[in-house]
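Only one chain comes next, encoded as structure tokens, the form predicted alone.
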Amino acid sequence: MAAYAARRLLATIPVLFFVSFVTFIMIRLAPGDPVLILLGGKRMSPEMIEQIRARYGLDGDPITQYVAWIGRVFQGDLGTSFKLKQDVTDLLLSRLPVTIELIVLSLLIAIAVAIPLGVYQARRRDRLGDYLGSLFALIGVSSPVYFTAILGVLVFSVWLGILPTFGRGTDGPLDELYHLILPSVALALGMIALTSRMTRSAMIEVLSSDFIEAARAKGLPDRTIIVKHGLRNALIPVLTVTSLQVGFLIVGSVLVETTLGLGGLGSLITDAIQNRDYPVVQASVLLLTVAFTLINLVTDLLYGVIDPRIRTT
């Protein structure tokens, strides 16, 4: 298992190089000169503009700039924000906790709702409960996360007044959790829909297997058959879909944080893109790529835990 994990980690290195290079080039192809944005409309001579460009390492060709940047990354230097004039590492560390809390809470909500819902639908196949669950899944898949967030604000904050509208709680952990309920549910809705549908399909297939019929013939309790024999064998495809959905949670968190003003990594990335703050965008994308790669690695390792027949050696 350890050797397999090491090989997977080594295999992610080319992916990180590729993603960082593509991001580095694409942001420089976007319209807008970061130096002119920094000047804010101030008139300066071409010589002064070139000096500013050289100060921020923007005077060479993109390949030369990339080599210099990646060299600094290996030394632990992610650069300094053009706009905020702060160390990028400090900016990421200050914004990251909010994003992690949002994603983890959304993931827990999604798993806690989706798997029981999928099992329930499988056991009530082609009945009213199954149809209602399918309708819920259709709505969840069809609703963009920013629309769900705005609708949630309208219903639960404006009309009912039971949840805060925007921002992050500042009166302790409970207040922070209270402010995260609405954005977490909005972010989790799409994942609940897809994961519940996958759980339903996997459970229907497993429950029609011969070993389930044998377990019933032995007189095992229905709960034992469902949880121990059915759900465990259905978790492989569910785990695959869940790991992929975590990537969408990472992307969706950018929209939710921006929409609801949480001040996390998502709003930092959005502001950096608008201001052509290259160091912040590059470091943020690299960080998210590393996170998604590690999630996929953990998923692969969990396959062997759930099903011992899978060998990852």
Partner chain sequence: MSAATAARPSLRRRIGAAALVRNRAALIGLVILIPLLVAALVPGLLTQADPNAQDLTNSLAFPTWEHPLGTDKPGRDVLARVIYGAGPTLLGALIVVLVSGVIGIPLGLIAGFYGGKTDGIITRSMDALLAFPPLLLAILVVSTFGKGLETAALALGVVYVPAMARLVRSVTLVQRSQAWVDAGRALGYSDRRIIFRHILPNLVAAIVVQSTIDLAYAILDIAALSFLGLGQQPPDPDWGSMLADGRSYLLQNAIPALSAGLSIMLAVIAFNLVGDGLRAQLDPRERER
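Go ahead and give the structure of the form predicted in complex with the partner chain, now that the form predicted alone is out.
One chain, no partners, no other molecules: that is all that follows.
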């Protein structure tokens, strides 16, 4: 297992370099000199411009710039925001907690709802409950997350008045959690749909296998059969799909945060894009992509733990 983990970890390193290079070079390909954007129309002497260029790491050819940049990234220095004139690392660190809370909460909600729903549907296969579940899944998959969030605001905040509309709570952790309910449920919906579908079909497949028949013949209680023999085996594909969907949650969080003004990393990215604040765009895309890559790595490793056959391939 250790050898497998080491091999997977090593394979991730070139991917991370590739990703950081693309993120970096993409911004340099943009039409227009970043320094002019930075100056925002102010006139300055060529010497001053050169000075600014050097300060923001914009001098020399792209490869030199990249090497210098990645060197600073390793030291935790992500540059200075063009717009907010703030240290990007500090900026990211201050925005990160909201995004992580949002993603983790959605993930928990999604798993807590989707797996029981999928198991229920598998047991009631082709009956009313199953069809209603499938209809719910279809709507969940088809509703854009930003629309689900808006719909949630309309129903729960405006009409029923039980949840806050926009923004982040300021009155202690409980208030923050209260403000996160709507965004995380909205974000979870798509994942609930995909995961419950997956659980349903995996459960149907497992429940029709011989060893379940044998367990039934042995007279094991229904509960034991479903949970210990059924769900345990069905969880392998479900787990993979779920962790692949974490990427979907990362992207979704950007959209939900922008929609509901949560002020996390997602809002930071969309604001930075509007303002062409390249260091911020670069750093946040890099951060999310690295997170995404690492999550995929963990998934692979978990998969190896659950199914030993994977390790040898």
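The term rigid core refers to the maximal set of C-alpha atoms that superpose within 1.5 Å between the two forms. Quick caveat, the model's predicted, so the values are computed rather than measured. Positions refer to the first chain, counted from 1.
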Considering only the rigid-body turn between the two forms, which single choice in F74, K218, D126, D210 is at the hinge?
F74
Rotation (degrees) of the lesser rigid unit against the larger between the two forms:
11
Shift in angstrom of the I49 C-alpha between the two forms, rigid core held fixed, comes out at 5.8
